[in-house]
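Below, in structure tokens: the form predicted on its own, a single chain.
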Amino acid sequence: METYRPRRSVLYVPASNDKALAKIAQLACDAIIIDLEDAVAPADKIAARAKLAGIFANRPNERCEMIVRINALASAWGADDLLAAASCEPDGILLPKVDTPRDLLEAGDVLDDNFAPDSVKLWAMIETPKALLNIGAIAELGRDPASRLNCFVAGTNDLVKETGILATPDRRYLVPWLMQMVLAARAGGIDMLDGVSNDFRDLDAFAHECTEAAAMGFDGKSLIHPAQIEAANRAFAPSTEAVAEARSVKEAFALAENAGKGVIALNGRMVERLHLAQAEKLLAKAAAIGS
């Protein structure tokens, strides 16, 4: 069984921005995405390429995740983009404006012809209307290891200039599409992070979309600025009460006379064997948020 790994906090950096990345050591989300794509303009985009070798060679710590976002495929850098990721060993590598399962497949298909191992995930941004059409599809690759497939990340600021919805606070034009993403993240048994929220300075309404997001089934956000983690980390991580009842449920099941039993009687309520299956799944989220 892999390692469960929390993806609570996921903050974008430029890999053009040097200040913002030298202080990516201090930190305490839970994973990096080096951005090369909408957070770099064009006619830096080459010399932003050049630094991943130094950033990953320099890495600060194995606990972050460090993901790459490249350009798309179909742009002027994003074969290259694909390259260069690729021959530094990320975590992942994020992949913009995908539209059919063949997206991904293509980009695999680079990765093993210039043997990068197993542990160089896929990740695919959910931002097209093309995409959402498609989602169980794409999502489907998630339970094929060989496809890489590891998480979605939901790319709203796009899927609102596609669509020409309003942008309200309480995106209710959205949300079907969010929950959308998230029923087929499940289906596909891959994680799923909600989009960015834009205006970093507003902390209290940025917390209460995260609340939104985790009562949604979202494992994590995506973030723009780092005075973002620190709420994010709060509400996708377990509550202590989600916890003590988990380690009740995960007990009860482990005592002898519930042996082979698929239904227990804990507390006063049916108990099921697939309500263990959640609590182990939350401990183990619990730990690895602990260590």
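By rigid core we mean the largest C-alpha set that fits within 1.5 Å across both forms. These numbers were taken from a predicted model, which means no experiment stands behind them. Positions refer to the first chain, counted from 1. Compared with the form predicted in complex with coenzyme A:
With the core held fixed, the Cα of N258 is displaced between these two forms by 2 Å or more. Relative to the superposed core, R269 undergoes a Cα shift of 2 Å or more between these two forms.
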The other form holds:
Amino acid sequence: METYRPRRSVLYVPASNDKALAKIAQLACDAIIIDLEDAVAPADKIAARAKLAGIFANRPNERCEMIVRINALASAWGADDLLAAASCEPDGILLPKVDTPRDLLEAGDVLDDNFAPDSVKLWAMIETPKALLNIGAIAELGRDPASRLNCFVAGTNDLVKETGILATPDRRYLVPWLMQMVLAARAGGIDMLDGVSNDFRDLDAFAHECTEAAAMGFDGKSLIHPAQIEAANRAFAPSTEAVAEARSVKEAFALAENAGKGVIALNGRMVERLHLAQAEKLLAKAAAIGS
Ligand code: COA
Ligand code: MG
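Structure of the form predicted in complex with coenzyme A, please, following the form predicted on its own?
Below is the whole assembly, all chains and molecules, this chain first.
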């Protein structure tokens, strides 16, 4: 079984914001995305890129995965961003505005040509209409470790902008696309993170959105503010009830009388070996989070 790496709470930190950068060491999020793209104004792009080496010189938070989001490779900054990010050896480089598998393959070639270690993964923003139309082919790269593709991040603000749909609190017009992303990520064996909630002062609405996202199958949520970390960590961890249920499934299959059985009855419900596999996965996830 593949080891679970929690990515419940993944916080964007603008590389241009020193005050926010100074906070990183104390944060309880599972990953941090140092942003060179949307959060950094054009006039600040080059100064922000120049800060990367200093940020990574002493890994500010050992518990967190550290990711760099670069500008689109088609932009004036993308190519230099990619080289600067690669030289920091982050856990991942997040590519925005990915449209096709080729975008990832080209970035991967640059990493290979510059001897970036295999530990430097590629993450992809899914935020353009083309990416949604090509999502299966993009996700399929996840099956080839040489592609480095490891995680998708929904770019909901860009999708709203590019498609003209109305952004509503219940996200009704986004949900079909979000579900498509989850499905594709599963097909490719990669993680899938939900988009950000812009309204960072309304933590009740945020917690509700996290609960929904967890029910939709997302592994975690991308965040814009430290106040959002706690709710995300809670929502994307298995609940106490789910852990108890998984334990009972595991115990039932461990009974001598059930050895070799494919299906059993447990508390009036049919439980199959596939549920045992599901339960074991959930328990491994709970253990990884607990430790
Ligand atoms: N990472 C780390 N620290 C952050 C942070 C973040 N993303 N967002 C805010 N903070 C810090 C602030 O620096 C502030 O620190 P202080 O207590 O030392 O003053 C503290 O948390 C409280 O911040 P607050 O005053 O509530 O918010 P703000 O008005 O300073 O900032 C935003 C609000 C939205 C501008 C800011 O949260 C932000 O830039 N978020 C990231 C945006 C981003 O990356 N977008 C691109 C992806 S969608
Ligand atoms: Mg975007």
